[in-house]
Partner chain sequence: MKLKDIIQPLTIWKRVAEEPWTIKDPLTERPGADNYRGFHQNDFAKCIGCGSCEEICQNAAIDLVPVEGQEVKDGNSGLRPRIDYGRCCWCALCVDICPTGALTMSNEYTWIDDDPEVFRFTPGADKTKWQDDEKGYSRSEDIALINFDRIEMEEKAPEDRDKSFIEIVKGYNKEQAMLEADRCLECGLCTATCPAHMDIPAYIAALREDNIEEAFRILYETNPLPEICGRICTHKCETACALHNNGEAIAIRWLKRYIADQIPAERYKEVLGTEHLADPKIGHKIAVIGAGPSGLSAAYYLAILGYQVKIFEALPDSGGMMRYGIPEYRLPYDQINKDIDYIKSLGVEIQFNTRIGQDIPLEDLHQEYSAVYAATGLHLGRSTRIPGSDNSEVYFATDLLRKFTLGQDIPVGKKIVVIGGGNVAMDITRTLARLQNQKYGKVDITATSLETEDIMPADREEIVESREEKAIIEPGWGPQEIEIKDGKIAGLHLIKCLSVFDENGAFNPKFDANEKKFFKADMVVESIGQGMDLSYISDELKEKIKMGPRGRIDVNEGFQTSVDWLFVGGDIIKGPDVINGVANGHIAAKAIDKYLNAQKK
Amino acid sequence: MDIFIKIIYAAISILVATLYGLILIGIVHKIYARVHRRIGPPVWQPILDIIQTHGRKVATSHGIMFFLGPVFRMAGGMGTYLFMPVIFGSVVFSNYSMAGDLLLVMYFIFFGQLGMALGAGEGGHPYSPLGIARGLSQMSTFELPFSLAVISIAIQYQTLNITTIVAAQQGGMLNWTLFTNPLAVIAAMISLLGMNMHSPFSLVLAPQEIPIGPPIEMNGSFLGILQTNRALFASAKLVLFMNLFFGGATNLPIMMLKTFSIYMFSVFIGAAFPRFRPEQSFRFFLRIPTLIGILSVIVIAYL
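The structure of the preceding chain alone is requested, in the form predicted alone.
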């Protein structure tokens, strides 16, 4: 019975996170529209889009891996979310945090992106290899400063367990990693810009160019799976950063406030800056944020 109850709690947690992620996407579309002096779609439009896409039939067939790509992507988002606590001390929103650690969550982040790359590679579109090369190259560069930030806080807290890291930050705002290890937070927050893929790091979708990629090649329920994962994965990344660097959350309103603030950081930068060229993006992540990450490891290890 405990297993079934835990599964029900996990399902509720995933549903709440997905709906929250969809609302965040709708808010971002509204903000970008206002910046462009447009009215924009309603905030609940992403929810309607998912309902619509799941109601359509798939009209293309490129092979098994093409259809497994969205499944792998969804598995990566769910794995990232399920193995960390969403609300510290909560029974419903603790997920399976006792069964995993920070390295497992990072592997799930890679798993979803690599699975989608394999799926897009079988699509047959001539620009698919270009999108894969851009996405994987940028992923490799922004994961470097993020990994250095993770190493730094692992040295600081002497653990890779996310729940233990959150527990160590309780007792006041000054105990947050933001104040005890600011260099690691700076490196990680710059990496978050690449993870969220807003401008200036929107290299894969590249909305200023000819529309290509998964939103065009995928259709029907497979596009619905991608859109659902986009919302869930966005929530998972925000919860991960909240737990590692901003003290976690002890209730749902605090969780929403912190994650919303973290997300708006990348949204505001995306609204203010134009998109980089691929080589500009790669060089950017390999320079300043990587140096800050290295410095954070040295400082926390020897000072």
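Note that the structure is a prediction, hence the values are computed from the model and not measured. Positions refer to the first chain, counted from 1. Heads up, when I say rigid core I mean the largest set of C-alphas that superpose within 1.5 Å between the two forms. What changes on going to the form predicted together with the partner chain:
- Residue displacement note: Ile39 has its CA displaced by at least 2 Å between the two forms (rigid core superposed).
Output the structure of the form predicted together with the partner chain; the preceding block shows the form predicted alone.
Left out here are the partners and the other molecules; the chain alone remains.
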């Protein structure tokens, strides 16, 4: 396929994913609002917010790294998204899926955080490093069960190519990893809670503790980029989970439905619980989900 067309397709895909992510965030705000017994903002509010942040002027400077942070973060989000198929069998939404892209995707999940850490650390505000420390520690801990789950399904499907994994799950609900390897899915879904950073794992932003942590000094377009990335990264994660565990999607509505349902899982838990203390959160991931992850690997590998 022509590389240029591929690029155009990827661009369209990213745009759709970002918009979808933003709307998704908007919808989730709306749902939270209903839990709070209020009406809630319009679903397109995140888009307006991003336009607004881009319209702001940046008059502070904390050095180049500070400004590169959001860029790295965005790169991480895009990287995560770009290397996996969004809609199975679609040309436009196939992205740069290739053999071994699962590893690449997992690397990019990390990459964004690290980049952000470099940038935010330059901000000089003491809450930034605190937030970063929390974020990175928590990420390390939830990555463990997640990686175990990924290893488990890599063993199960004998591949590291997401497209192949999706393909293997086609042909009926019962082919989904959810039913073929439930332990791995449980481990992964619990780590998704941490990944989505909803309560009780919202350590990084934690407004009452370290007011919004790493991006505390971010503003203007840089904040806008971070916001965009949040949307893109959210949809990327959800698509990844959909692909790995819930049989992927063959068209856009299915994709939206499935990702939305996956997201609702974190929302469902998130609305009901307060935030963990950092060490509680770390311990949490290193206990049951990790055990389940190990179990799933053992089950898949030896049974």
